[in-house]
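Have a look below at one chain only, the form predicted on its own, in structure tokens format.
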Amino acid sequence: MDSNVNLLVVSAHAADFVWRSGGAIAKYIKHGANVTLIILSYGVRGESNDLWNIEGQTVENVKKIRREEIGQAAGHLGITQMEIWDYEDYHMKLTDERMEQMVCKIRETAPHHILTHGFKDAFNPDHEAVGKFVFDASVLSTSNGVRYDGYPTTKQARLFGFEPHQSEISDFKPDVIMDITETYEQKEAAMNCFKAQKHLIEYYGAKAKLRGNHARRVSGNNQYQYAEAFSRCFPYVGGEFN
């Protein structure tokens, strides 16, 4: 793996980062990748159930708890360079102000690699659009006549969209499935620092299984135990098979 990369990680909500790509962040950071998180909210609104269960909740106390949990997740990952945006979730408002925020941080940090919601995920319609959001401002980011003072253009970034949740009914392909094994435990610690949403925690685990099984039917190699699967949103280019 080439150390000199640097990743982008644009998350909807305070844990989809480590649910979908846990594994992946924490592997690119161990092999020397410049890996930069940004979350655009902190899920208060639609994926803080649990939260909402004890009487005499608030917003800012919901925040408080998700802030932390976040901390912690991304402590075990090994991530050091995150921003919180705190958009409102449940719906989530993409407006021109922040499609030149996201374009700025994606010339900001020149990634080679973005990893994001894909196009479509069934139930969550903040992640259909925050999709869309960075594949749109990757695009402009590399276009000379979207001018934005101090933040000068990018190469197109390779863009991979996350594994949504409920797969099949999403129409999900696996373009890309990814061995995690040496990083899984510190997935599996950060999964476990989210009790907001601890009914995910076994899902996921069995899923990053289920991905290893598959990472091993296809390559052959019986090392691979845990696996994180994504999609392309550009095809691969080269001048060779890969």
Contents of the next structure:
6 protein chains.
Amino acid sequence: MDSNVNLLVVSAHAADFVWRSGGAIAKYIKHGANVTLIILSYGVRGESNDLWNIEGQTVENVKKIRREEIGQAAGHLGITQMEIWDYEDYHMKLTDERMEQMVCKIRETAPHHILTHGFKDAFNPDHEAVGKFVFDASVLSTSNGVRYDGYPTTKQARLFGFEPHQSEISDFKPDVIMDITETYEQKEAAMNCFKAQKHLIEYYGAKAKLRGNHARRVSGNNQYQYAEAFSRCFPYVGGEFN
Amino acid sequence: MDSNVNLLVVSAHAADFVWRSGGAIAKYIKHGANVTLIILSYGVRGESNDLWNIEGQTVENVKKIRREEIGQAAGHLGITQMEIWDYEDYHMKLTDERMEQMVCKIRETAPHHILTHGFKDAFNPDHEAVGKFVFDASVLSTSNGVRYDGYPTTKQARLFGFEPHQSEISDFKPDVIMDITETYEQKEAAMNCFKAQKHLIEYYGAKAKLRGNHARRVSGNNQYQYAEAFSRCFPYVGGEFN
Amino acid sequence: MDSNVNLLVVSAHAADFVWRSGGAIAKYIKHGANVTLIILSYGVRGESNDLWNIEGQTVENVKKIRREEIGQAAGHLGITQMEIWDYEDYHMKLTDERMEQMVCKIRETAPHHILTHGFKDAFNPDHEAVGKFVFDASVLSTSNGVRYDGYPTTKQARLFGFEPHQSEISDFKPDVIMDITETYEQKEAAMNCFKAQKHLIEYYGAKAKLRGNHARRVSGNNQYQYAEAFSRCFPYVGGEFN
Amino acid sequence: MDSNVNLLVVSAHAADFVWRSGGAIAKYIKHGANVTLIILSYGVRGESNDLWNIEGQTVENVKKIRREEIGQAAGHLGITQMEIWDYEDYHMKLTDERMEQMVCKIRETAPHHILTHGFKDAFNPDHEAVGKFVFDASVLSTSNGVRYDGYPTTKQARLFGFEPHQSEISDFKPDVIMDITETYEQKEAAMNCFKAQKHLIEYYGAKAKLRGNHARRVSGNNQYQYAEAFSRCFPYVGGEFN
Amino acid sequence: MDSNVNLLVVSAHAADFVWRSGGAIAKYIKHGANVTLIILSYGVRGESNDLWNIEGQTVENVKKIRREEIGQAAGHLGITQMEIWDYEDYHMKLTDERMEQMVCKIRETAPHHILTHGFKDAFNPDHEAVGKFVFDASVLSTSNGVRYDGYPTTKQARLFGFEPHQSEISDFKPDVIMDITETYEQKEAAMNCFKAQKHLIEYYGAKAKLRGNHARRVSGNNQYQYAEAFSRCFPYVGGEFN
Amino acid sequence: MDSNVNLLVVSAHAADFVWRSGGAIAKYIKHGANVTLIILSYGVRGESNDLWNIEGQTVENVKKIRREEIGQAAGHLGITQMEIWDYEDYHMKLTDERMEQMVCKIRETAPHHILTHGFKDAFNPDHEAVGKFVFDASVLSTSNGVRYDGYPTTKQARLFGFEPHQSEISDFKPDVIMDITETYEQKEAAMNCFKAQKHLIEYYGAKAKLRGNHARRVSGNNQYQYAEAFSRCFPYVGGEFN
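Could you output the structure for the form predicted together with a further copy of the same chain, given that the previous block was the form predicted on its own?
Below is the whole assembly, all chains and molecules, this chain first.
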């Protein structure tokens, strides 16, 4: 892997980046890539069900707990560049100001690849909105006429969509099956930071094995044990079949 | 590009491999890959319209002309391993014996990639039949229980589908846009060997430019001038976003 | 569950019925339904890879081993009515005579539901052929003019499609998520009869848990632990939303 | 039918609930279910064409007429719990406040099933907006962190989509064909309350017969005479094929 | 309408041409077009259910009855050029010889338009096979190298697909809604010739009204009372939006 | 062509109407149709990349340059009725006031056909928004209850969607291939007015030839040299196959 790669990950809620791309993130960091993580919200309203079962729970306290979990998980994956933008979730409002913020972040980080939510995600309206938001920002970031001082245009980034929780009813197609065998342990450690979501830890562990099976079947390569799946937004462009 | 790559190209009729993948073939050969071309038919019935306008034309003479054209075109692309299986076209019959022949050829050549027709091609029933035929052969070639003496099983090859003549009504999606800038001249020379099909030479020349434009727009890389598009049959499996 | 239900299961190869519907079969039998299993082939050529790794292996011996495995697995599920039609697989030929055989079997068993392969299954041409074959047979079985002595017409059966191994690239949509919590142990015991396919035992065990997670998420019912998914061929027709 | 079923119907305009689900509503009420009807608008701007042909027509008068028609129609169907929220239509604005209103209504009524517009409806932008609005509300209503005093969370309701006026160009698939033979007379009486829309009364009468034909053909059950079709938003989850 | 139009109709079974295109046929004949009807089978096995309920029924007698019905119906529509090819139905075998027969018929009649079955028709495998068969024949008929003495090539005909019985689950899209108001009475008279199929007469009568409603809604033209829907196989090519 | 035809063209940015429909516009004008062009924005931010490369560029200056280019291009096509609404682009905001403006314009011009952007256009969020906006306006313009003084309702216009830049990944299907041979020179002259976009001039020139090839292949009519492709929003409704 070319260590000059810039990778930008945009996660709608606190833990999405771990379940859906923790292995890929750790792998890119391990190989020297420059990885930036943007977390748009703490997922206070939509993705902290269990925390709200605690008597006397408050918004501030949920944020505090999630901030700690995020920090630990990011540590396991080796993430050093991370921002939490603290948008309200469920429904997430993606205003013009926020679009400008995202365009500037893309221009600043000049990503070769962006990992974020795809355009369809049954049961999760925020994910769908974020997928469209990041896509539009990536297009605007390339346009000379969309001018923000100090943020010159970038090349069009390649967008890769996270696997949604229920893939088939979200019309998800696995265009990329990324081998994460070498960093799966890190992903597992990161997942275990979200203690209140035991059922998801088990779920995404099983997923990684299933995708590993698919990787072996498609490629005939038996070294693949764990994998993550992504959709792609554009065709592959380049010089080799792969 | 890794020069140990084995590439198998299966062309339903005489000239399909040139229009649809001539640039990619020449590029792989140039970089040292091991390329085998199988042409299933001379396209006597379905793809030699102009030759049949000549008074007194015969099947044997059409084959002779097409054989010469193929030879010249293959020469321009640098192809040295080529077989013409001389099936009748329009409709092409893909019998059990022919399936065995194809399975054995796949096992013999052990291709990493196969380029052939996709599953849908409006206006061309042969192309659709060949797409399914090669796909099935590639699956059978991996199975231990499908036994032909002297032909041990291979790993599952990656299949890439040619762009059909009218892409949208054939439900074609360009999953791969292959840069062929460095070998476009060879492709042009190869296309010019099919003198009776002037309108196609012009057509596929224009196509290569349009796909070059798409390549630039998607990647932001302005070096891409000419390209060919392919669909893929399976997800990409591997270790890098690209 | 109404104990007067007739259920027909048609499995292309030896073990398909276990991986894809073992829990549902066991459940229907447990509740008194009348279940018939038709296995079209031993899967000698296409689905016995590991057995062929044994030195000196023969077709007859593979069949013998698979027959024993099938018998044990069927026992764990409680199946008492089973036929193995011993068609050759990879490719399976579905002739007119075999169509008549299937039409007569459908008329004889008068199934309310048929479980079999869906119309699309990436990597498995036999499964696709069988899906279409059983569907056509179910239509012919209702027609008064398709006459076989001793086999009067039946009502149109409801067809449910097995989940293929790689669901998304087979365009599989889970129309039915069947809770199999009460019979999952039986399914596990049945899966374990196919010792040579350890990776599949693990795979379908993980699948059952993931589908259980989906069942809980969609329904809000936390009792669902294990599930199997099926597509449906026709709309639900009846008197209640469910 | 279990008489403890809670059914919530959300109708974008005055008469949608009658054309698209009048038979199902009457049937559920007849069998003891607890049915609540929410009508979001009087359809003054977009669905009262004929009333506006009357000289000197006013918004208030159109509302008055439609209110009377709704009342009569609801009476024929046996509806006792009904609210008209009087949103402006064409375009309907579905603000955050309205989302809160809908979430609270779903939590209050705790529906097992929700009948409302599907996600696509050619010629009717309001229907599409309402379909998405109710879906999102149903998801938010299950989340512990979306907190409104006095409205505790509910389980995820099953959503069923109305058949749009022109089904095929709206990508509508009839996942459920509901037999309404026993309540068709009530539906007919309800339809006749909308005197100004004669062409629709005839249209939806013919539709009910066509869907009855489909019901017979799919099931082989000749008792079905009239039916209504619905799409489903999620897979069926449960314990029986049906 | 240009009276030099050649229209070819290919009907899989005895009555398909009436239910699905009777109005369009009568209209074209009325305006002077040159219409040829090919009926591939009597529908003895698959589409004569009611006749087989008669004690002592025979294949020959069913054919005789259907031949009379066809003759009467064709008379009502004004058809003078008709052939019945008497293929066996359910399953219909479409051999190479039959392909040649169809290619020659297309070349002989040189149709501008062909009306026949579309590529997908749930519940009717014969219709699907015929749709593909006629399409392929239309392509072969244009090819100079597919040579049959006395049958010179034709231009590519435009293909229009009949509406299948259950449109949505057959993925049917109404690309063309043909006004048949002026010939609907003839269609009704033709439908009434198939006395044993009362339910279909009622069904296709209701369909014609529904499609008339769609025609009015899409066009704003209130003269349209009855219509038939067709899919198209290719784009419209020409000089005007319409 | 009937010279009483009203054609409305709605272009999101300065030059869209030329690239995507210049030939069709010129043809309609040549044959006496009444053509109105609405340009929603100058494309200052999203579609004037090259102009912003000039040192000291300003928004006002970009508008001035584009206004001149538009004027010249419109002149070549023969357009006499044109309005530039000067919305800001990238992102274009389509407010209620703008919807009213569009509804009134549709009612004023009473178009038989509207040419505008389709619903999906990869890489161009503005195009997608405008497609939906014009569609909704066309529906609202027919409704009696949507009342604006001086703007009586119109019949539903037929909507035709422009071909997007990258057709396949925008899910574009060419429903209409419009022959523009007789006005291609005018289109070429109009394209040449946008000097800063040389690559697009070449691109859309090549496109016109490719679509001409498709037109010949589909129709068998060799007179077609240049064409433009459009999708259609509704079925064709009328009295003839074409």
